[in-house]
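Listed next as structure tokens is one chain, alone, in the form predicted on its own.
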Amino acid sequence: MRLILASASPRRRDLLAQIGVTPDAIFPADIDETPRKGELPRPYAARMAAEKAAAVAGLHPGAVILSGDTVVAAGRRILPKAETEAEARACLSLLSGRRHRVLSAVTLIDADGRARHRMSDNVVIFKRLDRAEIDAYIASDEWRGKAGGYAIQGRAAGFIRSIIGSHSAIMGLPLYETRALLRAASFPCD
């Protein structure tokens, strides 16, 4: 079986390696990731993972397609993948001293075209950040392209008081759920 990862994320590749899986190809999906008006974080994450997988499956019939999407949510609000310093600063200021959710959706389309979906729902609690901490984190440039303007696997780990859920899901791919999907599709892991 040929496995195609519908993501350009190096973190997802590294996480897959932890469960003994190496994709045969990397083929990022080219889809519109704009949330729909009034769309809530959980359905948005699920829709993004499913649409990414479907877009790539259409180009690679007979392959196993794995996609994921990670959404940082403050209440009903979907935080952006920060692309500017202003976006990152706004996200960090909003998350400072409070809890938020990280929703990590995974879709696997097997060789027969059957789609399976899983979701990991996690809670992250940030310490209260002072201006100097936010400034230093912005200067690190680690936030660029990251949902919610931070990466748990980097310097931002020092901002996190606690997590409830899956560390790998917060990084971008819930390994428990991913392994279960791969095994259900008879794809070898471990």
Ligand SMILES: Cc1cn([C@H]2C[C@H](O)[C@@H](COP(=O)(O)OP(=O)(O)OP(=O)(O)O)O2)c(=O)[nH]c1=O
The other form holds:
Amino acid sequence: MRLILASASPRRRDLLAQIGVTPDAIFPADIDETPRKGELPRPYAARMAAEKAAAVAGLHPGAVILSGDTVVAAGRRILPKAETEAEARACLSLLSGRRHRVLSAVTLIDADGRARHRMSDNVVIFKRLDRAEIDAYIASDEWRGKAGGYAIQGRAAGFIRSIIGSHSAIMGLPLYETRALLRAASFPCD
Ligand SMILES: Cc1cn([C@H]2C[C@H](O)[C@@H](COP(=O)(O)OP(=O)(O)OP(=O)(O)O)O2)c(=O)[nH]c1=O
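Right, the form predicted on its own is done, so what does the form predicted together with this ligand look like?
To see the whole picture, the full complex is given below, headed by that same chain.
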């Protein structure tokens, strides 16, 4: 059975490897990731994961397709994947001293074309960040391309007081749900 990881994220590949799964190929999906007007974080994450998988499945019939989407949410607000220093600074100022949610969706399309979906809903509590901490984090560049402008797998772990949920989900792929989906689709996964 051929497994395709529909993701450009090196984190997702590394996380899959952590449960002993190596995709046969990696094909990032080229989809429009703009949230719809008024779209809430959870349905948005689910829609993104589903659309990424569907886009790649259309090009590779008969393969098993796995995709994910990770969204950082402050209340009803979807935070961006930080691409500029200004965006990352705005995210960190917003998250400082607060709790926020990280929605991590995963979709798996099996060899017969049936799609299955799972969602992991997590809470992350940040310490209050002072100016010097934000400046140092911005200088690290670890925020680049990360939802909410931080990465739990790096130095931001030192800002996180606690999480309720799954570390792998916050990092980009909920491994418990992913393994369950792979097994449901009869993908060999021990
Ligand atoms: C919150 C958080 C996010 N991230 C990353 C994971 C994802 O790469 C990114 C969220 O963006 P995504 O849109 O989920 O993924 P992506 O654009 O990187 O890759 P693709 O769409 O092709 O699958 O943020 C971390 O690495 N650590 C974290 O703690």
